[in-house]
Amino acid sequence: MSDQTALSFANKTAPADGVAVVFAEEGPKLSAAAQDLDNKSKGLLSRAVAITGFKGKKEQTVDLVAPQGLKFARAVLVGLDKTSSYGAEDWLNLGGAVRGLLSGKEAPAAHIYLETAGGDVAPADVASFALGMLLRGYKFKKYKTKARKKDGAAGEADDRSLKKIVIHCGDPRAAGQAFAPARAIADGVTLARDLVNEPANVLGPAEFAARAKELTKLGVQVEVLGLKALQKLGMNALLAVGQGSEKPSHVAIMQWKGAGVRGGDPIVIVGKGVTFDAGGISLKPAAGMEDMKGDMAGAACVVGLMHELAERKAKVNAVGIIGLVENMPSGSAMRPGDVVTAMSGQTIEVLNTDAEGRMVLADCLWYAQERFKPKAVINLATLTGAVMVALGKEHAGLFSNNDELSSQLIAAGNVTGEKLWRLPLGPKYDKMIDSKVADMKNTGGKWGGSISAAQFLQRFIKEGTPWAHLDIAGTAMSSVDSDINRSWGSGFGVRLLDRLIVDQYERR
């Protein structure tokens, strides 16, 4: 859930209590606020710096609890290294790291004196810092019950938590204005994380569709297609994946028309939403299967992105489409060897029912192009374990038919820290999914699994449509702890695609 701590901006006037955070660059070179704190404590901070060997390096801290001569409950000096080389990601990560230092146990308020040894921090960088704080403050505690007393009676919740963060900076008004869209981004990432973290018994296809429907409150037009509508459209590939489950499949279409008629055709973002993936008849191993509640992280990103675009009233026409299914084994489940006809009219031989996400996306991608004639189509999916073999959890895999779109996505990833690595497509890889009994098979075999999956998707992209596929299996769930996230679900893709839209598609 989102960080409930109130965050605001103020000038550099120092309050008398709470927790104070000040900064120093390499040297150490203390900021003006740090020097002021040192003077008021009669050199206590300087002595602590000398004793601890603090040099102002990144991640170095000096922590003073109940410092003598000060009314602060705690004072923390944080190293910056050299801020001359900082980019937006550095300020973002710094904000997350500082938020990680603050628990609220010493005092309910924290005052961050955000300045360098050289002076004020630019408002845009202050906003990035604040976004990092919000993202790090996220915790998914929905199913944590209150602590119990030894006698079994319900105990009182611990009220020693952080209630307020004030960022003191050179131009608080400009910082607040710069932070307005960042707060919307934080809300979008939070929503995506919440969806990924939910258990599958709570969030099935119908419940996920209902969560998407809530975006109407922000002005997003949302349609939910049920079984009969999907059958009428001929989305048989998507329906085949979900036919083994008692939970009916759905497709949700979210339209944000922030650029109006002058904005032209939309950019369309498509997400894989397998709310639980048991593998179907090709059953997954038991070990780690619980993680498959997160096999809808692509769809979660799409919903989070649409929420964010609407909240900040982005001047763009964007459509989000999510295919929502549950892949379960049963007497009605699709079988290896089955042949299904996708919405495009192409036939698919099912060799492995655990290669299901690409079948869901196939129909959604075709529907997106048929209905919306998009400027570009981008899909996100926790599609293959093979992409983690290649890239680990540091980069998501990028596949595309368009060099310009690829370059734009990589640039957006470098700015936000949601990094992408482009992997190849080509005729020889495409040949791997040729079938002897149908137009294609749904798996290309052991080698190059993430590439053959992307080749499968490309067969459902019309000529002339710029398209990119992001395989986020390694970055969206069971994510590596970072300065801005300690949650199982990362919300990967929301910040990346927002940056792409701001840079390339939003009306100026």
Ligand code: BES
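Residue numbers count along the first chain shown, from 1. Think of the rigid core as the biggest set of C-alphas that the two forms share within 1.5 Å after superposition. Predicted, not measured: the structure shown is a model, and the values here were computed from it. Compared with the form predicted together with the named molecule:
- The two forms, fitted on the rigid core, differ between the two forms by 2 Å or more at the CA of residue 14.
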Given for the second form:
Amino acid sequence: MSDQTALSFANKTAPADGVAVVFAEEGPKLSAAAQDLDNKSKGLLSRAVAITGFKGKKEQTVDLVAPQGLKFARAVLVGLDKTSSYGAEDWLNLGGAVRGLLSGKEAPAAHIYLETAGGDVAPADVASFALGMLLRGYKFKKYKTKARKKDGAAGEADDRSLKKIVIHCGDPRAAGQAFAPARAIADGVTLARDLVNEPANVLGPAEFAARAKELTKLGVQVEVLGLKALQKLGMNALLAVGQGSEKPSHVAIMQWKGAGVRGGDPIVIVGKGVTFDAGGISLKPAAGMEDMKGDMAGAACVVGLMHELAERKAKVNAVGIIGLVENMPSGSAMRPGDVVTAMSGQTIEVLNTDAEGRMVLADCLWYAQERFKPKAVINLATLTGAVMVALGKEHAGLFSNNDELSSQLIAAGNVTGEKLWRLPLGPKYDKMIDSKVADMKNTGGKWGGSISAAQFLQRFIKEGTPWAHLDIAGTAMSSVDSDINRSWGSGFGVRLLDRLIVDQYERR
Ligand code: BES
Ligand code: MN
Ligand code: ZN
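What would the structure be for the form predicted together with the named molecule, rather than the form predicted on its own?
So here's everything in the complex, that chain up top.
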């Protein structure tokens, strides 16, 4: 759920109470607002600085409670290091960290004097800071029936008392304008996180498709294909994965035509939407199986991104396609050894029913190219455990047939902090999935599991289609705590692809 605290921008002298947050750079060199608090409190702040040994370093803070001479209940001084080397990601993370500091402070209002020792912060950076605050404020508390007060093992305090956050800055109007697209990003990431965090008993393929359909309200054209339509299209690889489940498979197609006819062919984003991956007949072990409710994080990112593009009325033609299935063991489930014919006409020998994501994507990727003439196709999938063996949870795996698209994606990753690391493709790897009985098998053997999975996907990419596959198994779910995220689902990919689209695909 999004941060329920109202956020606004104001000038530096606007009325304020509750918690004040001020900043200092390395030294410490206090900002003007911090200096002002110090003067009004007759040197209380500088005494506290001296006593605590605060040097203005990152993560250092001084927390004054009921400070004499101030109208604030609390004043927090936050260290910045040196802002001269700050990029967008630093402002974003700072906003997240400050939002974290406010958690559990039990005040109805917080006033942040966002100012460096050198003076004003640029409006774009103020907007990044504010986005960081919103992202950190996210909490999935839908199923919590009691409020939480204090920080504990299970997460941060509820902040029910914190009603508003005001960011005081040099040019609040400009900051507000710069913040408009950031608000859309926050809403897109929030939606993606909500979908990933939702348990699989509540969010099956049909419910997920219904959530996609809700984008209609924002002007996105949404089609939902059910069993009949998928059978007619010949999406037998996707259908084979879902045939063991009580919950029928769906595919949703979302079109945002923000650049009109002049914008030309769309960029197409495809997402793996396995709402629960039990492994099928090749059943997964019990330990950690609950995490497989998040095996739809690729699809969640696509829906979050389409929401974001529509909300900020992006001047781009973009299509999102998500394959929604549940992979379960049952009497009707596909078996190891089965051969299925994908929509492309190629045959697949199923060696392991747990290698299901690639089968879902195979048909969605083919459909994407048959129906649209994409400028580029990018797919996101929690595809392999092996990508975490290779890259940990710091980078998502990037595979591509196109060097230019790869470097654009990597650049977008570096700016947003949603980082990518390119891994190889090639004929020798491709050979790993040759089958004795069919055109290919769905697993490639012991080594390089993320690569053979990517090779499988590439067999469904036509010559000449620029394509990239992002393996987000390590970055989208079961997330490591960060300044901007404390929830299980991270919403990975929304900010990354927004950046790519702004930089490369939007009409100016
Ligand atoms: N959804 C899993 C991959 C996964 C694992 C995502 C852990 C997130 C966390 C995927 O469908 C899968 O089961 N992959 C297998 C492939 C194998 C059977 C070839 C894997 O990675 O073990
Ligand atoms: Mn699987
Ligand atoms: Zn899976």
